[in-house]
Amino acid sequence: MSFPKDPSFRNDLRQRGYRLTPQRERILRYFAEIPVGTHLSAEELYQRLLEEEKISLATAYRTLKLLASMGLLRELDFAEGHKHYELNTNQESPHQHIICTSCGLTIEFLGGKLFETGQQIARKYEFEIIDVQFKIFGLCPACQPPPKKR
C-alpha cells in the first residue's frame, strides 16, 4: 500500500488546506505496513513510533482524527474507553467487527450488505459516506459461562 504516494491523497489534503506534513506520512506509511486487522489506539501508536522518531502525543491523536474524517484511517470505537484506529483499504468488501466484552478479543468478518444498507440509508439522507461500521458485542466462547447442569 502506497498511500503517502498517492497524488490523490496529497491533492485531497490540500484542498482540505492541509499539507502532507512528514509525521502525517509517516502515520499513514505506518498503517500501510502493518499486518492487515491490527487495531491501535493512539497511545499505542505514539510508543510504535518513538521507537523510531520523535512525535507528539497531541500529533499523533489530530493527525489520527484528520485522516480518518477523510476516510484513509477507519476510527473504531470498541466500547474500552478509547479509540482504535486501522488503514481504510476495502471499501470493495467491507468487513465488520465482532468483539468480545470481557476479553477483547476482536474478530473481523465481512459486511457487504451491511455497507450497502448503510449507503442507502445515506443516499436517502443526502449525506457523503465516510466510514459504515457495524459491530456487535458479546461473550467470546472462553469467556462465557459454563452451562448449567440440570
The other form holds:
Number of protein chains: 2
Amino acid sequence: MSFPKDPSFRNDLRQRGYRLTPQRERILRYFAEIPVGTHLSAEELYQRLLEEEKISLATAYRTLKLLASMGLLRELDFAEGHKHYELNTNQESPHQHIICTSCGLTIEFLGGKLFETGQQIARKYEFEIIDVQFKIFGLCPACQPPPKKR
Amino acid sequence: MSFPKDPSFRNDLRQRGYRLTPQRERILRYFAEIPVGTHLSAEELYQRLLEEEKISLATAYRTLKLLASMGLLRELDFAEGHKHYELNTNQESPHQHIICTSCGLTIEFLGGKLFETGQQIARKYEFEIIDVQFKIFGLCPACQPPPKKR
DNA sequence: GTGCTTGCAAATGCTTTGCAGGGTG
DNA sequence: CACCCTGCAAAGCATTTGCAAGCAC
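Just the form predicted on its own so far, so send over the form predicted in complex with a further copy of the same chain.
Let us now look at the entire complex, which starts with that chain.
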C-alpha cells in the first residue's frame, strides 16, 4: 500500500461518512512505515509521534479504534491490560502470536491455514469476518519453571 | 472433578506455597457447578456470590488471577475492557469463541485440532503451554452491515 | 456554512494495592 | 505463632467522553 495517498483508504473513509484528517493519515502512514508486525499501544504510538508533530492521546485512541473497525489495523490483546495495534496487511494468513504470561515476551509465527479455518467457522455462523486471532499463552524458556509468586 | 475436596486442587495450592481458604474453595466450586463454558467477569462472579455469603471484590480479582495462573481457570479476553474466566476442563481441545465486535455476542464452538496445532507450535519455541485461544472477531448476522457510526 | 474532528481535561471503569486484622498450616 | 489472606478503601491505569474551537467537504 502507498500512504498517505492510498485511494482505498480515502474511499473507505468517505464511504462510511468519515473525514480524511491529517491525524488519521499520519497514524496509518506511521504503521505502514515501520516493520511489518510491529504492534504498538496507543501510548507508544503517541510517544513516537510526539517527535514530529503532536497528536493528542485522545485522538490516538479514537483513531486506532476507527482504523481497527475499518479493518485497516488489527487490534491485539495480549491480556496485559492495554491493547496493541498493528497494520492489517489483509493477507490470507496473518501472523499469530505466542505470549509468555510471565515476562510478556511475544513471538509471532505464520498462521498457516488458521485463517482459512476461521473463515469456515465464520461462514457457518454467518459472521462477517474481521479478524482471526490464534494465541498461545505459556511460559517462555527463561520463565520456566514458574516463580512461586508473582 | 469433585469440589471442594478435590485433592489435586489442594495439592496444587500447597505445592506452590498457597493456602486453602474458604474463598478460594468457594470460587472454584462455583465454576464447577455452573454449565461448562460459562464465563464470568470478576464483577459478575462477585454479584452471584453475594447471594450466599460475601467475598470481597478484591479477593475475587486476586483469586481469579491465582486460579488462572495455576491453570484451573481459563482467562478469556474478548476485547471488551474486562476479562472473563471459565473453568479449565483440561481437555485436549478446549472450546473456542467467535465474537461480534458490535453487539458483543459470543458463540463457542469446538476447537477440533486447534489445541494440537498450538502444542506443536509451543514445542517449537520451547514454551510450556498454558492455554490456546482461537478467536474470530466479526459481525454477527444481526449487526451486518455495520452502522456508520458507533 | 454544516457538522465531523480535535485537544484538553475531567470522568469512567476495571483492576491493583497498602494496610490492619484474621485465619491457615 | 509466623506468615499468608482477606476486606476495605484508596490508588492506579488505560480508555472514554463533554465541550468549545477548528477544519474538511
